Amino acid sequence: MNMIVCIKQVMDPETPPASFKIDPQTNKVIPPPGIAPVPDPYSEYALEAALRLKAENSGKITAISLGNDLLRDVVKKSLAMGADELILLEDEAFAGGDSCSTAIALAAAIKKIGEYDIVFCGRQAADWGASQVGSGIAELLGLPCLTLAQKVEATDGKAKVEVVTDDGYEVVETTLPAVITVSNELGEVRYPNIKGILKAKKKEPIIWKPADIGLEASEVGAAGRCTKLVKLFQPVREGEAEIISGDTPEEAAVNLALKLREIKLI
């Protein structure tokens, strides 16, 4: 079984929303400095779903990441855990795009692989959040897509997925090739060993240029993008504390009782 990961470099999410800052000129976010990016989380499930498959079913995984100046420690974490092959999407022209020019970049990458059995991406990307890309791929390539998946299993050419959903999960299954994206209800994923990150260390990927699957670089990254960012910026967070006091435990709870009483909350 022939498995396609699309992996993504982001900032760490767990970094302090203070450390952010955001030039309002370019509409962009200035990295913190002395904070490394790191993969993406729920790309991470993502490539964990595939290692599952491949050791029940063998075959090959090969990861994508897309980006500009990509640090290798953090793209060649997907060769350390498992995969097979490493193809950065690597260019000036990549940065900046949106989901459609994401999509259709890797869209194009993956028509160039040619033969794979399942697509998979994570739910959403932890930093925009927008669940699209992973839907777009499956468009562009005309395949069947099963979002939000906690397991995956395939056999005989088809797909048995379980789908999240608001109370639970549901089982669908569909024909193969399909794309799949993967949630967070998956489960724990691996940690590389030594094994793997010595075998990371020293396999080099595979570098692709706009041109190298067929598309301009007026068609990705933000020359490509199908959306106009009008205003990237922080909210704006205020909040009111009321201190309610009296003379003993027992006074302070009544006080709060006819406050809250007052304000109408019970």
Given for the second form:
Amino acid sequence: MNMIVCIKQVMDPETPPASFKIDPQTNKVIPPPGIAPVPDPYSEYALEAALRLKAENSGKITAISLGNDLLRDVVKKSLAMGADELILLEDEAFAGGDSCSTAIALAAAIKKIGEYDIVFCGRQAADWGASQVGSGIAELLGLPCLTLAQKVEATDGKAKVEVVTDDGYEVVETTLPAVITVSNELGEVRYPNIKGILKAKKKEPIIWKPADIGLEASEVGAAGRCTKLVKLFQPVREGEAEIISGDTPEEAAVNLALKLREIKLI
Amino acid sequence: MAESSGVMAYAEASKDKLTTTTRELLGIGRNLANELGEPLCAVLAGDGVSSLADEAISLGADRVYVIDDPLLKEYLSDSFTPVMERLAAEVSPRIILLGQTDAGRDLAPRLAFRLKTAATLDCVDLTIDAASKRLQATRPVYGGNALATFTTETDPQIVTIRVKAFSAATADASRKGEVIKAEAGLEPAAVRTKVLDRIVEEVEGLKLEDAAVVVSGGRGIGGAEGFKQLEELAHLLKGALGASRPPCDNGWVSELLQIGITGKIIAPDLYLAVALSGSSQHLSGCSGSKNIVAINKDPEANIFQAATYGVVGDWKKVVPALTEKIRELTSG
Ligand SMILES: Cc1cc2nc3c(=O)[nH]c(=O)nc-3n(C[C@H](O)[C@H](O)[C@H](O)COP(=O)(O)OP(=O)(O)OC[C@H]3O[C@@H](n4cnc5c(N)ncnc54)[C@H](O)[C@@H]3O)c2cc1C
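Let me have the form predicted together with its partner chain next, following on from the form predicted alone.
Full complex below, order starting with the chain above.
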């Protein structure tokens, strides 16, 4: 079983809301000082799904990360967790893309890799969260795509996938090769072990530029976008809560009940 | 392709009625169509959906395309993408609106790539730019920490709308419209996926999305036992129980109760947030609530930034006293 996992590097989504700042001039997020980027948590669910399949069926996992200025500590975590190969689409030209230009570059890289049964992506990324790269890769490569997987089994050229729905889940079968996007319902993601960390230290990623995957710089990253960002802004919060107090917590609770009654909420 | 015109809304039904999200789609769809001075059409694709066309007209559609085919009994991207691709090519809408639902979130990007255009998902605001007549689509990004407005230069401009973010259309039975039957034209061989089973997890009591009152607990509740107390309070308020992510991850409550960016999006009249800190990812799912009331022992907790009222204290002391007082106030 040959698997490819697309893993994005993102700003740490657990950054405290108070440290989240935007530069309105450039429509960009100001990287919070002292908080390092991380592998996108949803992408890590995708990698975990691949690692579980590998444990059952054996096979090879190739991780791909796309961007500019990719931190080796961040992108190599995939190797430490158990991926066999790491390909970086790393170039200035890849920066500032949207789902459209990102999917085009990833699809071209996947085509170049050639042999694969499943391409895994996260259901969305923790930064822009556009939720389209997996579907886009599938369209560009002419593959079936199942989105929001919580469990994946694969045998004999087919995969049986549980996909999360609003009120439960569906069990869907697909022919392979296919693209599968993975949701957090998959369950806990493994930590790298010492052996993995040492292996990752020694292994160097393969780096591809746009030309290596048969694309012009104008087709990827910011230049290849299909959407234009008009404005990035922070929602206005209406100020602080009115604190209902009392001499004891119990008394505060009683006062809260009275307040809710007064404003006819109960 | 002919020059694009009009707004197309992808309608969905449940139990022989158009869903609430579909009514919201037709509401915003009508507004956008009026602003453009162009028609609004609805698409009903499924098995046995013909009877819903009149309802779509009463909710504002000028035209309804009905694609009734047993092959469309259940949603699969492999079957619905070519069906919508074909219809979009025939009708050439300027805008296609879908709900951010199980089907809509899967179909919109698929369709956008197929039609060589772009989609913007989970929008909370949609406006027409006066000068360019292009759609400006605003959606939460960075886990709800920010909002971003996007445009695209290609047609159709495809967007999904966040549930409960737009007002629903009101029905007017006197409205007139045209019903057009269209063919699915589906090649069964093009469908490479198959639904083997559908598991619906029953959640006791009122549905979270429909409840006017939601009592929600976070990591600070500490275990399944504590949620029993919140459930009792929810029951008393004729509301539903919800949770932040840690209680779901820890198995204290069903994953279906998770509120937030990867859970349910709700907008009740009263959201009682107990022992949860108010992360951006959580608030993204409940910030549409009319009133947020927070109970938290930490006065600095971010939830107090989003709440209208708050009590600073240990929930183990506050919740029982609150429950008792509410019982007293609401009985008799
Ligand atoms: C990509 C991504 C997606 C995510 N999606 C979601 C999502 O959809 N929904 C979601 O909820 N989260 C989501 N999260 C997680 C989110 O970032 C937070 O970690 C989570 O919401 C925190 O939950 P909490 O507020 O219950 O826990 P904490 O942040 O740990 O807060 C617990 C709170 O309880 C209070 N407390 C503790 N004990 C008591 C007591 N005895 N009495 C009163 N108060 C007490 C504490 O003061 C604290 O404020 C996501 C995270 C990521 C990275």
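Numbering follows the first chain given and starts at 1. What we label the rigid core is the largest C-alpha set whose atoms superpose within 1.5 Å from one form to the other. No experiment lies behind these values; they were computed from the predicted model shown.
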{"property": "Rigid core fit then residue 12 CA moved by 2 Å or more between these two forms", "result": "no"}
